[in-house]
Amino acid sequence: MTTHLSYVHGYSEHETRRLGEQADTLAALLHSGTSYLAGSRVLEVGCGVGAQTVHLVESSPEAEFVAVDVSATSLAEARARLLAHAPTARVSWIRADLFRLPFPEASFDHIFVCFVLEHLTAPQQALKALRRLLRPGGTLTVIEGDHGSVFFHPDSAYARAAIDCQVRLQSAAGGNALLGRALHPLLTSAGYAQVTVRPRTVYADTSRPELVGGFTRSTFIDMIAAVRDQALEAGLMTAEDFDRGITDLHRTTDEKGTFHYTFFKGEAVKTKEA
């Protein structure tokens, strides 16, 4: 099965928990404005462990979802998650490669893709492949992050270098942790119309403890800390400097710390001519 994908974060139990924490913490921010009418057929591509699926179903309980992922293990975890949160949800689970999806043309009213394109070697090709599956007038929603949007207080060159390790490792694996800034040109060049991209900004300080804990600490810092061994093996930083960078990132969660990150949410339409 060809994947065109390299998930640099891995498939550990820790990563599963991190994805769930991220999705729950950011649900209001990322899913605001996204809902589907009763009877709509919606494809979620790269559903992973179902962290986003839970919130899609919550926003559109009468829609029919088809959730696809290349990992059988992730799909099993997604089924269990949905069974616990929404046992009556209308979700079909299919293991398939994004570039070889087993659906005829114009099969779906809507497609939802979250945190997938950044891991692909050919994101524009993926968007073109997905456009084929939309009916004319159907919509595509894409959400991606951009690690270049990070800034924080107190600032630290070591912390920024540790973040750059993750960016470089993802690039070496064929992905792009800076993809958010390129979302609009990617969508337009893939043939979509009515493309709009809007920033969804996370800002965390001690007045927002749920974001400090759920995003800064448990989502972002944990993600950077998880690439420590890979970064050292690649010679990107010394162990001492990397560990100092993680320590400095944790300082942003203290009483005098702040943290900022921007996600980008793109929406587009398949025209009749496309």
The other form holds:
Number of protein chains: 2
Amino acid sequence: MTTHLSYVHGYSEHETRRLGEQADTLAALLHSGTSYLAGSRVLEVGCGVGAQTVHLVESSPEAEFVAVDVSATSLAEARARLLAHAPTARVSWIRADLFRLPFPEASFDHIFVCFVLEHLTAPQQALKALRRLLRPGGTLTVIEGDHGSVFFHPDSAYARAAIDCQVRLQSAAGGNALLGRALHPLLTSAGYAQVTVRPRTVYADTSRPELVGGFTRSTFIDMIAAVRDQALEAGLMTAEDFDRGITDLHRTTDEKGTFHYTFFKGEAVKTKEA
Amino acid sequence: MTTHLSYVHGYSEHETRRLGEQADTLAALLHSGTSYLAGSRVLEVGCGVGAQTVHLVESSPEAEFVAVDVSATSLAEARARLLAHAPTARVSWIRADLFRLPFPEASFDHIFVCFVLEHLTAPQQALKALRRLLRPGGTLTVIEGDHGSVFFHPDSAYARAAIDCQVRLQSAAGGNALLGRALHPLLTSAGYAQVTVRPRTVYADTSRPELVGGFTRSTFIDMIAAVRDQALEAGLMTAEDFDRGITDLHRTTDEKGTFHYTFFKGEAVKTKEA
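The form predicted together with a further copy of the same chain, contrasted with the form predicted on its own above:
Whole complex next, starting from this chain.
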């Protein structure tokens, strides 16, 4: 049995572009505070198409990265993305399952995991497995979203229901789109020390057009719109109601709209005892 | 007809303490960035028991404040609070209705409004009325919460329903407990310029006991628990379900719990033309 379930967002070209845009718009918000010393060995788990990897290497040009993903297609795209954006970056690419990583104990100084735990049935086990790979004193950085953090103006029950489709589909696939709020207890119960979790909030209104376009529209609404077929097939909403939900979400990007989403960034240490 | 409706939180001694604790815990979060030059004339509208006033005068010891509230009892408490905490502060206390403020046009450099608009049936009109009182180039600062920003771990439908009672009761009283998300369009449509709204997020987990105690427990849960009688009387929930909701909210303050709430702080300018 593989522990990596079907990826709710899919692997289309459009999805690749969406993840790229998301990462660029959010880079400053999510990556601030994360930089690794020269010569550090850093493992990025679930690098996908390299959307975060480009920012990791930018913030830590002298660190040595190992980027792992289960999808060969994603790894190929990630490699191409890095070649285009940061040709001199020191990244090794390895295809492997998160639960069968081919590294000896204590072989990394730092581990970075972004938007991965939300797709796993056993995030706590995954965190424990990663802890083994950290040297004592090494750090883990985790970034996750929480779709329950979404609220907007004008409010709309249809829009909320459409978002809920995504939450339920992700849950049916074994994941948890509400993981962000549980990050602190997850890290603590997985045996990490000095656990610090902070919200990293996206708030977009007409005074921040780059967030309205880059996050609300191209990242969030597109992500919800992309589950339309699955949602209808699963009988979660009628086509009419779902489409109205998407239309209403787009109203939050208008002149008088606002949109709020919270990511959570956690940092934790592997102690000697742990 | 008075435009100031029945105040959903009531005026009890317990409520006075709650508002004081809320203000102390949140002072740094809400007041950072707000300080007024020596000699500035600043109007605080809806000062209540002075919970914010003490922090205003602390941040701007050389400004001249006029603090207005509709309740004589609250004003007396506010005056006592200031005497105890900041005896040298320059504050004049005036009892008046927000829509009949006894000041000439353009008589203030700055206006500060915190947790007031959410209780009004006509917040936009109020903002327009306040704009009249600002000199050209003067600024308005508004802070409001949004109960739709609440999410927590462990999640609980009962807890969410109990919170929703507060939202519905406030709405029935003519207010809007979800006002925060609408602050930007409200300020813009009231004719202000250079409108900037930013979230000010409270996130509490076991690593931040002062927020768990001071905000989640003593401020938020106490506020929800206080509407129990009104909620039952209005038939919004059964006593059993409501009490379970409060019990579940308390679980978010346990070792493995987390709690998230977003305030919004808006700043805007009265332009010469406006």
